[in-house]
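Only one chain comes next, encoded as structure tokens, the form predicted alone.
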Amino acid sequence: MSKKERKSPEESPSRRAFLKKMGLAAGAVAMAGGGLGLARALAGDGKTGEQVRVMTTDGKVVAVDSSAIAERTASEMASEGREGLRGKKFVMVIDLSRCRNARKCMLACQDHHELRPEQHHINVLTMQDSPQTAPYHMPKPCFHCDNPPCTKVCPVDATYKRQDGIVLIDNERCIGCRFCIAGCPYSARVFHWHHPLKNSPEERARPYDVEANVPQRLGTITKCLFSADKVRLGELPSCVSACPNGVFYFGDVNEDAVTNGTTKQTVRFSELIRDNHGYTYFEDLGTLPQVFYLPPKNRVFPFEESSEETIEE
């Protein structure tokens, strides 16, 4: 990382700020604008006796207890996750120089979107861009492109690209075409040929959750979300908060800022960017990805082989 990256407290936004501009204001604007769960909770109905602050329509900051979550019907979060969180627009970078192929991020995406063993929202690749380089390690998820073709394609309009950059799926919409698998020049997408890890009658029996796509669902599709319910809520997606090697940052380049999941630093996008030559995956395409990588240069750990099976590209 160069000098200029390393920013003082004074000179960047706090990963507090950044946390409370990324998420509060956004994500409890979306709780308290289902209206239903909110005016329970402040009613006193059902309370759990855990306080959550939340923002209110009219821009204040309130402690209302966490039923209000809880009261959030399947129709809520069907509109909330359509819409996004607005103002927004999240990026991902993925610095390849950091990679080791521990696949914490792979194991901590498979817990939180409940897939089976021998799926993936994101992939650890092994590449070795010609016979004269030395291989490195690079995780693949959704690139959540500004011009996806996945969208394009599907008929019923089961995948959608919302106003905060995100590209989601409504497994509820979903009539298993694989459109979307065709049009995608990534492979980011899973089809599920097999009942769902958690198939019991209460698991099928939940809320569909469109920003976690939980639960999942036989013959539909499934992808990375980049963990749209955490973000809601204020967090960074699941991969970059389980890499231990400060892999992934997560951010908003409407806000100019990232921040790393394991130093849990806050820097400037561009200057992440353009400092370390940062690009995109297949720029040609035209696809216009949201996920940027950081070249794996000045590489903090040797490569090496892993007992793991790899997918080679």
Given for the second form:
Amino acid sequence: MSKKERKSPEESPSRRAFLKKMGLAAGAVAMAGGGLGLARALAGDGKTGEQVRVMTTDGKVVAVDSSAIAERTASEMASEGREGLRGKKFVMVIDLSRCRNARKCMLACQDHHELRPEQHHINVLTMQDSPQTAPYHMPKPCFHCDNPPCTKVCPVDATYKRQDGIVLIDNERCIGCRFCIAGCPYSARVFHWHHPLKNSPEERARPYDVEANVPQRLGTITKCLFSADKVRLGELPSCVSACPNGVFYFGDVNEDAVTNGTTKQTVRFSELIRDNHGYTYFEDLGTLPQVFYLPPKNRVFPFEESSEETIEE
Amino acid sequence: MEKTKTLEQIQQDAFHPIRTHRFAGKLWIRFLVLLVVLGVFSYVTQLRDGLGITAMRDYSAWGLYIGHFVFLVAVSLVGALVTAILKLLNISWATPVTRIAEMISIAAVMFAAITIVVDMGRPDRVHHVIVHARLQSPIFWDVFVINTYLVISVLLLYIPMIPDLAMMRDRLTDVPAWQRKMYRMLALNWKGTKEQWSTLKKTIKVLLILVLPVAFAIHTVTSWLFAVTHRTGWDSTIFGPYFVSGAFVVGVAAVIVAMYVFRKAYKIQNYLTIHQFNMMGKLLALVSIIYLYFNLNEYLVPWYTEKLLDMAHLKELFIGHEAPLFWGSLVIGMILPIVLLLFRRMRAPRPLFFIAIAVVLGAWVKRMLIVIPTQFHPHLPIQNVPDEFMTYVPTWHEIAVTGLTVAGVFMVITILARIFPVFPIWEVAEEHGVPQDELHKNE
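Go ahead and give the structure of the form predicted in complex with the partner chain, now that the form predicted alone is out.
Next comes the full complex, and the chain you just saw is listed first.
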């Protein structure tokens, strides 16, 4: 897993407030040497004397004794990954008037979840609802439906909805029947037809993090996870923070607060949706999507068909 | 049917193919083994490299394998139709056909199960379906009902065969020792006492009734794998009866093909007579008309309402890429057979054989058209994926693995027909007027 991006020191107060609200203030979050990623603080007396620099949830770098750091074991990650974050209910808001098809979200996502170039957890679609209406770009992640048709059809409970609303995949349980692909009306699911991108024996041997679905595995499903591993740390999902144009908001509907990934402004979810006529996609299917769209009106720039170059960069 | 044959003659006719294997039969088995070897090679490649060696991708996530699975499940339903429905209705002409129908059922349902495992991305986790079973998923019901149907079908082949097995134990002494031992064990010490007969007939009756709901369930659940999704072309309330009625069509046609082959190869034209073919031809016409009615509903109603996605899908079938296959399967596999079968001359063994082959092939293509094209019409447009994601043409590996399952079905039927009589001796003897207590008189 790649090292977590460092928070910029000039974060806005609202961003910090959001992080505090969301974060598991369980002490230090370690960036242990090998980058094996998530860690948690342990209370212990047997100090080793070896100091390790770690970053706290509010962005400070502090030194702690190495005995205070333990990597989360695979079984801990698995059981925590099934339960989700208590008292949270995550939503995403996508402002279509701001999307100019920069596709930074797609690249950040592929990087975070170790996807092949043709695999998209989030896909920026070019949409035109009817010949008279204007075309627009529509980033489409998994909608993390409250009534998900995909989890209903899964025969082994490999895909499931957590108490915090996130729909995850357990690729150590998935049998690869692809019924969920058939079941999802939004084409949000991706299958590993080929060996995953990172497939060396060492990469395969990493402990499985269900919240990032890493390492990916041949013959199983993957899809957008709202970057559940980052959300656990109080960070925004990869796509949200990668967007240069302020398209994405992410937050907790229980707190009625969503934070814009570009401006780091936190706003009221209900006001944002009400004032901009937010909607969900195909709500008549009864899936209750938890990704809301703001319509592409009063666009901040004209629509342009993207060239291959803009996609590549 | 002329009812003048003695028990001796019937036995001789039934035992003959078990005693002697012809050269053509040996060649046939070698051909099947070759297909299996090719299929195994491709499947090993699939295990190593993943399902990427098939043409399936994220949009056409189900392809040849699943279409073929639906086809095999459909074929397997015929056991229930010919054995159970016709027998419970006391239709006596069907008696010599029942065992062929049961053998086809067993072979088809076995390889339906195998095809599903072949389609899995992680066949090493097949036990998860039991260990982590979830009642909400139609796949769990499918696994449950397929296995139940397999068990009942095996019992429906075996239990009515016990008196025949006893005859073979007593009379068929010129076969290898393992075969004699097998007959002795399978005959379960059958002596043909009054008590044994009454137990046997009661058991058969229970099984005949038991198999009916299971047979309907197996194909209804298979249709629900599609119907419970939000996809255009699958999101249909008549999918259950549509599939079941289609299954009877392909099943009856498959039995007719097998009847003709066995009649020629095993020289049993005195048992599978012109009368049987004539009646099977009428049955095929009847079930085809019912199926045509469901097709009318399935295609014309969405064509009338003109919902955008439905229209995109239907245009693809009616006048688009799939039109040759669609009209081919509909006209050659359904409408033309119905018309031809109205004429008695066409219900003679040879023309009926060719009509039945057209129906089977048409039905196979139809299953592909139900499974594959609809997946290219999702609610949201298909964008930013390689061109290979936009079409589906099965790869050679995929075809070889499917060929394995086809060969497997033929292999199981061939083997069963070489060690067991292909028509029920005691039931045919009874039709020929042999009294029950004479069937095993030499003990």
